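Consider the single chain below, provided in structure tokens and representing the form predicted together with the partner chain.
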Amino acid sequence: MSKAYEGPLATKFIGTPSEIYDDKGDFWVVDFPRSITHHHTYGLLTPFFKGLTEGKLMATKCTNPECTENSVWLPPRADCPDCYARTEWVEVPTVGKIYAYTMLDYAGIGIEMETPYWQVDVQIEGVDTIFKGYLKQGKPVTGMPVKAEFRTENPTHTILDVCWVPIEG
């Protein structure tokens, strides 16, 4: 038969006291802080990001024979959502045109750029989706031809690792 612990019982509150946020009606608002940090694969899509580091846009293209589409994906997949083929890296061109756009002001929490930038959907030539990013300068408008540019340098290792500046002339 097991003997019940028979040492010292005291146990010491070593956390942070809740603080009251708001205590002006019948009722208690209390603070729950919190500070966390995610570990988050990149997966078979690493590559992509691997690539913006380099100075690449690496797309996914579907090269099943049998597949009604094979489109081009850029966001790439792994995985075609036709035929359900593994996908194959293709580099697609650094050079598209402004399919929309917006300037954003008013940004949620945590936002990584100064506000307001312009945010840009870009098309372009041989990718079937259209990517969206962010437009280091100047002022879009519809067709507008833009090129990337990468951040090889200090890359932040997501996808603010790219942006479009317009093409002169």
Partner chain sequence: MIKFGKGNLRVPQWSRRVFMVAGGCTPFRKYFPEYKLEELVMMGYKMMLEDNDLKMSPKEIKDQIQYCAYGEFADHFQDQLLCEAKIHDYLGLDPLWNNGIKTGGATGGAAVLNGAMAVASGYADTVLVCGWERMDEVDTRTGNFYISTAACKDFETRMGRIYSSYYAPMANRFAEAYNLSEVTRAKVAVKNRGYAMSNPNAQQPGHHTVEEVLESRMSAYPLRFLECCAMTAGSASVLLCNEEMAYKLSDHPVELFMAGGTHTLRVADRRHMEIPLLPNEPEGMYDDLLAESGRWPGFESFLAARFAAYLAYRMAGIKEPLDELDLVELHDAFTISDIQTYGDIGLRPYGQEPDYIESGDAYYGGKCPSNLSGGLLGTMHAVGATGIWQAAEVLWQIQGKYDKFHGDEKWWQRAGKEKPADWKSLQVPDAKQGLWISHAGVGSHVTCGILRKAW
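If the structure you just shared is the form predicted together with the partner chain, then what does the corresponding form predicted on its own look like?
Coming up is the bare chain, nothing alongside it.
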């Protein structure tokens, strides 16, 4: 085992000095630009995000014969919340009906969308959960038929690669 270095050091600042953004009151506001690269794994849920880039909605299904629910999950779950067995991937329809909706005036950190926008909960036949997303255009109405639209070119590789649009007719 090597001994930790304990000798003298010479340390210097290598950053960029901040500038005063606002000094009008008693408290300074400084311009403190920082950026980081965040490496995040989708782990066992990778097929869901890969499916979005391919124009597919991939859900997971519990196939454990001893499970009392055998539910289909969207967003997917790697393990069944009812019996804890590993789930299997299934492709589900890309059409549904608006179950509920709300307008978002503030999207929160990390959501790279202009506000306001309509956040919609979509009920999809054969899926046991309600899938959340946003309405690309129009005004939502409960029960309105919608279809998924995918960002297959220049995908963000996030949940923002799928949105919903009204089905005309």
